[in-house]
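Only one chain is shown below, in structure tokens, and it's the form predicted alone.
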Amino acid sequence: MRQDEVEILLVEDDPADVELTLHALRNNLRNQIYVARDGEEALDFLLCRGPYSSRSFDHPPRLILLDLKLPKVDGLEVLREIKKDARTRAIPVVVLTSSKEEKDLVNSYRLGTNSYIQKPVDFDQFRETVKQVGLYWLLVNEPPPKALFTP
């Protein structure tokens, strides 16, 4: 897959969870999902930088899908680089995390998440909610203009 037609970005760190999102998206959608599995690789790969310095901020995903709980770098700290840069501040971000902590649920929004969903436990409705949510943001949604990532 070519870097740069990425057009959602999976940031997860747990293995089930990462095949199951996954296995929900591309049976129901044809777009292409790269996996970032520590906060600090998903903002390396937001940010063009470190392995990622060759991608281009041309061709942002559509779609960030973010868990919170995350080694090396933390969601909600993932989440606060997104929405203070320019470059990426207009890419939606849908928290998908298991913490039903209201902290959490109160501090993504502050950072400005576009969305909250906390993982269901049922195999069945978490694929059903992951499907709804990538038809939502990806056919359903309007894409922000290309202008709103210019610094």
Contents of the next structure:
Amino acid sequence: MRQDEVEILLVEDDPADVELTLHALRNNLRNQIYVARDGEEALDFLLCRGPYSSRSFDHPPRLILLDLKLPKVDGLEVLREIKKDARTRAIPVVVLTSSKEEKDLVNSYRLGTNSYIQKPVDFDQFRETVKQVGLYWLLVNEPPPKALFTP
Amino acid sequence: MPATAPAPRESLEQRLRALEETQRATLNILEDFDSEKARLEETHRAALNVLADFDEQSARQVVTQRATLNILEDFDSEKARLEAAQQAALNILEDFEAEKAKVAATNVELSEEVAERKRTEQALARHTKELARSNAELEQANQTLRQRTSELQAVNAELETFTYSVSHDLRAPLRHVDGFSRILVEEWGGQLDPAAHQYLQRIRAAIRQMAVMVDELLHLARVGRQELRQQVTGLNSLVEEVLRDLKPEMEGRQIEWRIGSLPFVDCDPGLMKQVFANLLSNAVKYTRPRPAALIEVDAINHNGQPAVFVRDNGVGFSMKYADKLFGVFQRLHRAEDFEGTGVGLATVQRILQKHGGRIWADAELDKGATFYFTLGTSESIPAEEPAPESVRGEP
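For comparison with the form predicted alone, produce the structure of the form predicted in complex with its partner chain.
Full assembly next; the chain just shown is listed first.
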């Protein structure tokens, strides 16, 4: 997969969650999903730096699925960086996490998340949720115009 | 001299001076008297002399005799004046005695006052010392309190972290077990015999149960931390909302609801709704074996305080286990008979405690159960109260 063709950036450290999420998106958009395993990798990818310095801001992912509890740089910090930077601000972010703690909700929305979803324990519900999120943001939602990413 | 009105102490010296003057005046008068007497004697002598010259001077004698009589008259009036002066002196002495007694009395009063003041000062000193000691004790207590507070804050922070951990970390493996067992069924189901399918189903049922338990436990912890958002709320409206929510559970059931007039109370409506949701859904659940269920919700006066009760004619429980009723994960029924996690009533109790109220139950096995609760503190509620059967009198 070419990194410039990524449609969904999944930021998730837990391999089981990665596998279940990919399973849920199978038959839908699986081929265009890129997985970052911690917050640092997610930021490097999005801000086209370090191992991803060859990437271009012109081809942002169309959706970021962001877990909150991540090694190195946590999800809220990733969210803060993304929304602070004019080159990444317009990318829709869906927080997808185990937590429904009020402080996580408050902080996420305060930092500008576009959506917040608690991962359902029931796999059928989880699969349905992930599928709907993918379909909505990639097919229903009108993406931000390219001009927004080249200020 | 007339007796004077009681005079202030300062004028005593003046009075004494006046007294001395009067005495001196008296002495002067007495002295005058003596000289008068001497003059009289001299006059007598002169009179004798005059008498000796009587013959030659009879006319002058008459005159002299008259003069003598005049002098004697003078003497009498002088004597009267003297007596008056003496009387005045005696009066002054009497006044002086009275004044002296008054001064003595005043002195006694004064010394009593001084003694009293001394006693007061001693008491004051004692109290000051006690106050200083109390202050030191208070400071010590404050110190302890500050320490406890910071310990409590540390424990709370720890609890917060723990709760967050439970919320985040325990749910993840549950999700994984459920997800992979589901995938197993979907992708390899064809190769599994029915027994294997059964086991997989039980795995997923257990996962669901545990997920509910984790959620309810988190909810219980959250209720404990949550600030009350109180407002005056009609409890009947909360009951109505709960009944609407319970409709799916009541489908196909014959339940008679008897809802009385409930009070308006100052409470957190969100949390109070949870109390009713719990108690009413329990009533619905535990009357399931009854072909005609009867559930009553009403208010009574319990020791002068409004208490709300929820009564059902369900399966009830033995009062032997009543103390376990509100414990976390405590259940009085088998899971295969009545589903549940054993967190609901613990949460209800927590909510009512936060409101300063309490909950208790009265039940009989196979006859039904009644749950009573109060909101707001009341010293009049005894530690262990029998279930009130009727309206009690005012305290």
